[in-house]
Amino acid sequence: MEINPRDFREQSEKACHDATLRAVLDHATRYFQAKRGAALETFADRETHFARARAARLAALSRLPELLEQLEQTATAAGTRVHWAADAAQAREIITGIAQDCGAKVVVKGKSMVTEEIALNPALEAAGMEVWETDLGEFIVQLAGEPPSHIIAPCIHKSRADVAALFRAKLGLLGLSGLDGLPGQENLSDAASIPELTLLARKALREKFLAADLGVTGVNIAVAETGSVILVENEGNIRMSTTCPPVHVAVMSLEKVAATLEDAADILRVLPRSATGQKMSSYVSVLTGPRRPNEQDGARETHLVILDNGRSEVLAEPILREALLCFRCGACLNSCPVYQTIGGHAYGSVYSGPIGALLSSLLLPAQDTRDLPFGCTLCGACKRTCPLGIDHPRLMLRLRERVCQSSGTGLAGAAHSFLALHPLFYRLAVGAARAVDPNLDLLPRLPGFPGLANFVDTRQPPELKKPFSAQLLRLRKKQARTKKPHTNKGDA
């Protein structure tokens, strides 16, 4: 499935007409919101904890170069090999090199958005390796040949019937001996239960864990104080990916560092509650270096790849750097009316929803993402939901400003800028427009006003027969006439 942020308008329009997609998204996002709401309702002093998590993230960003150097030192001391990747291509080269050096034939991956960002799977497959996503949602979209459509629920756009049909069509073609003894997947009905579908996926993947030569994961938090990598999950696939294969590679976007374990704990108190409505995820792994001589499990060789891929430039932006606070809880997606309508694939990028529109616009080429900041109602639901207090609407406006600055505003923009700076001319121009074109029939058709034409094509334009100021004055006078005089019976 090919998607591209350049096609955001077309992909959004197509998604808007997909009634099945909207029904599935409505059910899923309501479920996540209800779980999150219930968890936060019983979260004592939650605003204090939100503030502590935000403070930990802000402190890390303010000292990021120093903390990353400290992380390299402590991780190296613990036995982890640290690699620096300036961009996606270099990250792919580093990880492919590690895989080739250890003779990897089978690679298992825990859920990781950053490896999706760098398009790691095609690179490993091109090098002759068998690559398996082991998170259930990621496994489903891998079988479907699709990218994830949600930060924490990759297959949120698929119904149970969709998954049953996919398993029926795909699993029997893979030659997986782990399916022996199961009811024939070719006989799966669309009414198959979630436990039945999960059992099929578990059987399919179990042999892959045991055969894997290399495990690849992302990083939720890296602790500069100890050189530890912290991973959170609910299925156990990350723990299997980091303990069964002899080699583990953790891929980390550079903003995911925390100064101390205490700061990491402040973040972990908030992240699962906001993401999945849990006090704590089912599995929290704190990995510090490879297996010790007296330990029974764990990788014998560990690597940490620290990825920049444009984030240093974002860090240098006083306003836009706030987007790097995000710890990927996905709550802003579930509350966003735009995401609820069009889903994740319409954004044409690995990252979707409000935070996805921001990150994609900041990390991808500007010419590919110019429409993303405009696919936002600025309703502020994302800001109200974000436990770290990221002001998504403010950042969207800043990105819109950058788009306009880079592409020019055209005749309409230049004219409006002039009129906005000269109130007398503004009133004269609006008066003339009111007299000549009160219903906005002519002005949108003039050259240089394409944005206005798009506006009136999809909305009912306002009438300009009377100035807004005059209408407001009339309403205030009407309210004054109908308002009853206030009397206080307690007055003497």
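In this text, rigid core is short for the largest set of C-alphas that superpose within 1.5 Å between two forms. Positions refer to the first chain, counted from 1. Keep in mind that this is a model prediction, so the values were computed, not measured. What changes on going to the form predicted together with its partner chain:
If you fit the rigid core between these two forms, you'll see the Cα of L421 move by 2 angstroms or more.
H17 is not among the residues whose C-alpha shifts by 2 Å or more between these two forms once the rigid core is aligned; its shift stays under 2 Å. Once the rigid core is used as the reference frame, the Cα position of S159 differs between these two forms by 2 Å or more.
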Contents of the next structure:
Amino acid sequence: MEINPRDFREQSEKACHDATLRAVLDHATRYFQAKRGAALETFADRETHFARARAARLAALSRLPELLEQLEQTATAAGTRVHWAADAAQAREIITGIAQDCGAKVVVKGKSMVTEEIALNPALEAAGMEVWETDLGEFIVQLAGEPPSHIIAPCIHKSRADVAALFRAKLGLLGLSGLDGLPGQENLSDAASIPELTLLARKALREKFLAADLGVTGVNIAVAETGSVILVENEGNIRMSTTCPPVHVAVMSLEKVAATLEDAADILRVLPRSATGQKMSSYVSVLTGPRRPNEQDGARETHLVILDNGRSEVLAEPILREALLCFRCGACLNSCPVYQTIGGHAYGSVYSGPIGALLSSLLLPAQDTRDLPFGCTLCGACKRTCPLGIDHPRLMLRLRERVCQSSGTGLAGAAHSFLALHPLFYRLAVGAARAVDPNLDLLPRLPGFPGLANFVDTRQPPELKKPFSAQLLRLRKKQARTKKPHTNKGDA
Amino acid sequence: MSSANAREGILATLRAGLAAAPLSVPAPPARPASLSVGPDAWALLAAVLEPLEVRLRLAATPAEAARHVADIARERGAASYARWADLPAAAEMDAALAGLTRLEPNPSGCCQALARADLGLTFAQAALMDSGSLVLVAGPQRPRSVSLLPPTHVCLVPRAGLVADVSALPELLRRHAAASGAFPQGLLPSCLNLITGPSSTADIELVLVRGVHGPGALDVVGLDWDLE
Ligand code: SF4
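Right, the form predicted on its own is done, so what does the form predicted together with its partner chain look like?
Now the complete complex, all chains and molecules, led by this one.
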């Protein structure tokens, strides 16, 4: 499926009319907000912990180049091979190369937005490999051939009956046999319980983990002083992907570095609580280099791919670089009235919700993302929710400015801004315009004003007030109508 | 463009960005005081483990610890087990689990071998009272998969390992790196896992299910004596 933020308007319009989607989103966003709220309520010194996590992220950005160099050096000393990728194509090439070098046939992947961002799966598949998403939600959307719809819960848009139907149709591809104690996949009914479905996926993927030649994951935090990568998860699929296959590739977007173990600990204090309302996620792995001599499991060969893909340019932007603080807890998505209404798919990119609109605008081609910063009510719920204190609305406004500077509304926009600042001129101008065009619907078609159509197109002038005589007439009619039932009452 | 060129380009852009718009970081507030580890530490740990459906059993002696492990194995219906080689009270454990088959991890196919075990027995370097996280450090005698592949994971937690929260982790890691002869100086262990409750997912209809890829059951045995 081709996804592109270019269609954001159209897709959001469509999503608004999808009643099922609305119900699912309502349920999911409330569920996450309730869990998170309960966890934060009992989190002593919450604001101080938030401030420390923000400081750890800020410190990383303020020293980004030197920390990345240090990370390269420490990770190399621990035995990890470090690669730098300027863009998605280069990252795909590097990872495909590693996979080919180790003769990989089966690749297992832990949930990672960044490998989604670089469209890794199709590249590996094109090189003849079998690629499995192993996070349950990602596995389900992979089988369905859809993109994930939420950072934390990729398949919230699917019901258990959908999943049962999907497993019935697609799990045969995995060549599974002997699922003792479970209904065979052909007679898996729509009423199969959620634990049954989960167990089925566990068995299917267990075989893949044990057969895999390569595990690919993202990175939650990379520690510059020790060369470690830290991975956070609940299912255990990321542990499996780094424990069983002989080779592990970790892909990090370059801002995910932390200077010290202390900074990483400050981040770990906050991230799980903000993401899922857990005090700590089920599994946090701190991995430093490949397995050592005499160790019996863990990858023998470890790689770290440091990906830029547009991020380094953002560091020069004093306002916009705040977006690079984000550690993807997903909390701002659930708090956003726009996300609650349209969901993740409408954004047309891996990243959705408030932070998604910002990241996509910063990382993807400008002509594809011009609508994203406008899909925002500036209500500020995201800003209040974000544990790292990212001021999304401020960034959104800055992006709008950028879009407007680069599009053709210049003259009309300047004229409007002058008029808006001078009420007297405004009244005169509007009065004059209304005199020739009472409903202002000819305005967009006026020739000779570059960008005017573009500017007026998205704005609606207030309707003219009806003359008093017409208002009076309507009022009388209304009165007559409301009287009627009253008089009828006695007849009933 | 090669990876080396990419490196130079990325670092140059980052440097130019920071030079054009320097980023100053205000000093963060002091880290709030941690929970203190007092005589009620076991009770605190038990209370935070409970909502995770993890039961803490306390043992005053190696024999009692072994009895707990045998009870757990029976309750979970385990017929085979795998364990870390250098556990405290290892001999007692093996004696108590004599009715079960012990599976040995072998370096060529460690995961394949351990995938058949019903129960994995490990030892935590520390436990975080704030979150109920068990801190496991992998090593030559301590395969990572013992706490991951079997459907039941039993973890021994020594009294001296009780610490407040994740802020204790850096020091623990450094101590480990410095003390362990097996690792080059200053190098962290290859793998440290924080384990907090059983493997879990809520990906289908947001319904919580335990045991999706890792163990669905986690049991903790507290070793309430001084290990030498
Ligand atoms: S912007 Fe803040 S709230 Fe949103 S995902 Fe990132 S860290 Fe979480």
